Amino acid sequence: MNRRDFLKQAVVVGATLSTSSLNAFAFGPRSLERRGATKKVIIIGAGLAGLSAAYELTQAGHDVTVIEARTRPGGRVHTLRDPFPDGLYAEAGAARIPNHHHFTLKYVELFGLTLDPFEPTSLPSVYHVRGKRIRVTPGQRVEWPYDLTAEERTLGINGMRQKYIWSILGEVGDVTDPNWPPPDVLRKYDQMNRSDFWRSRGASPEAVALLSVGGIDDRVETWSTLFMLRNQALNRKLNRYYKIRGGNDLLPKAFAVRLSEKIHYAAPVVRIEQSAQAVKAVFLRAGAYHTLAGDYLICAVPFTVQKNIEVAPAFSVEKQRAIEQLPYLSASKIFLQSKRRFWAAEGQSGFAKTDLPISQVWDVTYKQPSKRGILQAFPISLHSRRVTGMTEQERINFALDQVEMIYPSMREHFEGGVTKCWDEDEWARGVGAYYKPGQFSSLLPHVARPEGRIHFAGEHTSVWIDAWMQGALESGNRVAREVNSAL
């Protein structure tokens, strides 16, 4: 797909959101032109946020060093290649790119990447709920094993989103504009988790809990209400998903290319000072300390990490608080390699909802060149958690029971498995954050808040939140915007 009918399909889903912010939404962010003189500024972290931050700040011609723990550029975007054969590959981390992402869609653009469909959308999935297997055709009418209302029956899964969640998104009002929430949706909505809400529009227990399949289950998790019906107003029109041909570590590998010599690998950052005239960071590397000095530094790490980083002088309180309230999703993938991918073979599409402990099963390998596949088991919550205190021959046969009973003949064709826990990475701790009740009120307006010459980026810090690139890219180009215009 060409960047026409992206842009197409970019203004159809932004014609849900206000006028004011169309233009931005459709047509991608704007180059930044300098304002004064040149800036020396320190990014910690080279996820998607620090590497686009340093990328904009460079073409308007400021100073830029970035400090990254990792050995590798790209954070929570990374690819796995060394252990599959065939040149086979799979996303142990952000895995899609949504139709309406301009962020993701302007880089990959402009580094001259292809995107493939994510999934096919014309062959049949399976839900595995109840204990029942049930295979869905596209527009199929399905009877779901659930004591659901009549009307609830009549209406289905997207007729009760519709009722119970979409019809309400216009009072949210317009989820992208910098003075959101209103005070109006914030006391009706803040103190409110998911299931209380549902509840509250009429749903029935068994409708919450078959609008639940395939993600967090709210007797595990407790989200803000807030917090879903912002993602669903950004996502209302989202239908299609695309990926990366090659990777998606190529976008980030395309940025550190383009940075070369300005980014520090292997030098976690310990200590950050500041003053009213500058910045310093402090860098462990080959078990020496470093110390860089600028005028301004960027922050673009989970605030996972952020907390174990020492700051001198202190932030303020509801800084602090927030970096050490605001939770993250636990979120692990356990990659199944099949000798051949005989779901396809049988007409179905390897991809599944469940109501099981994997939550999802995708078909990671769709569009890849080899007879061989791979199919992704997605535990999430208190069930990632279980898998991260497992050891790795647990994991894959903890998936491999499971997804036996959504693709039989799974173990038939089995040759292999790895896994990646979100949890125990140590410079990430968490796939993506959220926000509980309350905490839009407590903690949202102090996420992004600059403290000094101190500045915040990543995924956590954007409207564009739930662990998506767009989130990280946009907050680079945020942060970048700021920078240039501080004085």
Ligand SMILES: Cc1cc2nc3c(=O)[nH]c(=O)nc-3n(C[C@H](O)[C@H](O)[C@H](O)COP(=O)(O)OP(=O)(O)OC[C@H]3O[C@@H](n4cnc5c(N)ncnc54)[C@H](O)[C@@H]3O)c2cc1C
Second form
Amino acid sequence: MNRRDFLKQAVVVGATLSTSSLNAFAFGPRSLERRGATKKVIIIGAGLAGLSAAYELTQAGHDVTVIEARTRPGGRVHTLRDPFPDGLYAEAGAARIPNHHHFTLKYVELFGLTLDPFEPTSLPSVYHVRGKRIRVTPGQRVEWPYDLTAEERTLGINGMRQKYIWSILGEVGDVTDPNWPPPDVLRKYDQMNRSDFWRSRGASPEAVALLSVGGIDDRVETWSTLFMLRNQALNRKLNRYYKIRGGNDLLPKAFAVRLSEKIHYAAPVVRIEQSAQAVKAVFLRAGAYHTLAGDYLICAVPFTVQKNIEVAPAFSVEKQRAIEQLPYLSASKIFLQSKRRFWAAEGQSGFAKTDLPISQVWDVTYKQPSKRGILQAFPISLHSRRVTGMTEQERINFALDQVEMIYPSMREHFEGGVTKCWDEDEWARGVGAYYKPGQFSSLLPHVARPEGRIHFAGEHTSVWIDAWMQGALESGNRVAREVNSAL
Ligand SMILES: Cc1cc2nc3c(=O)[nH]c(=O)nc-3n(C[C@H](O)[C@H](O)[C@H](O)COP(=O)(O)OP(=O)(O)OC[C@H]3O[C@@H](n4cnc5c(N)ncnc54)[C@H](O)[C@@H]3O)c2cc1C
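Alternate state requested, the form predicted in complex with this ligand (shown: the form predicted on its own):
Next comes the full complex, and the chain you just saw is listed first.
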């Protein structure tokens, strides 16, 4: 079946979603036409970056082999099913699909997958801040327990975001332009962290604290303001989240089915080599080393684990520095199974943002049948690293104690829990890449740049970084174009 047949057969998404968003970006997904002779391409990693590159190159007639360390496709897209009863499932990795993520939506549509809304947007959710539990009903004004200025009180959270962040996005330029950022923008914003930026825009210290709830604490982990502004510019069209009915891993599985025997599983690559004429990958499989030769090689693995692959001859110093220094965010998910969705019965969404160590709470079973439900706690950064050091039972108690403050009676309804800490995942070692102040200037130009016959994909190489499937898919399309047109 060819691409056009797929598109004809594609089931229109279950949720109200306009596919006109697919045309909203000039650099959107396009199919490849093969240039020159068939190339033999080796791809390391069957995450969405490697899979989409393999799919696009195969469609164009190239000869592709994917080598994957795990026994499954999808990498950081991983749906947990076994631990839960009644057919319930939860996303250990990627959970939300924003309405404007045109690469993700394109493949969802291409493979005939169905979307559901991610969360109930009309029900109240909870903020737990400064020791207070505040029920927030969409559209209603909130009295925040923060010493905000009179103007900030009137503006509210979105008004402050508009004033302190969104109003200057025009100044940042077109973040999707390959030549972005312009030197003046780079100089002005790369060295600054987020809090300093907000303060420079007039935000009070209390507004900075409120705007940080449910996200990174700048005092612990600093992000380049330019990184934050680029993400904000890309997300201006974000107004809703979706998820794939049946589990987000249906997306990587849909690629994998179409690539079938081209993927070798349980085969970690340990060494790559290149000469002027060819590339080689050495991988372990069933206790023995194997070597595969090709014309081009695509590394579609996070830099956290790329650094464990031996390279001969060594990459340029700039690339080695980028691989060593690009930081990754730590995040963990703790799933608490409840015998009944008591929050929904009380007219609450099951979602919360907090200044507690668990950061956020999500009802990951929204729209799934069963009277049971699962609430997810989502510690990030320093708190995630602390959780990673705990035993499974300690992690669950840690989450239960805090979720009980947000949704009282969680303990009474609790049936069991399961956790996933991405720092201890051997083939990921983190959630997603980010840039610290100054790193846009020093690392960005070297992250995605090819080294001879070796090319790079993965969310960390995309403009859609910040831990999105969209970044992986965009990079897979970009690298497929690169290899297709390489001479
Ligand atoms: C907790 C969490 C929450 C997230 N939330 C969202 C979300 O809500 N929405 C969203 O869109 N995205 C989200 N993401 C981000 C999204 O999952 C990733 O950006 C995307 O899946 C990355 O794909 P990738 O192909 O770049 O990398 P990966 O998925 O990491 O794929 C790399 C592959 O390479 C393999 N590999 C590694 N080393 C080797 C080796 N030596 N040899 C062979 N194979 C190797 C790995 O096993 C893996 O399969 C989240 C991620 C996490 C972890």
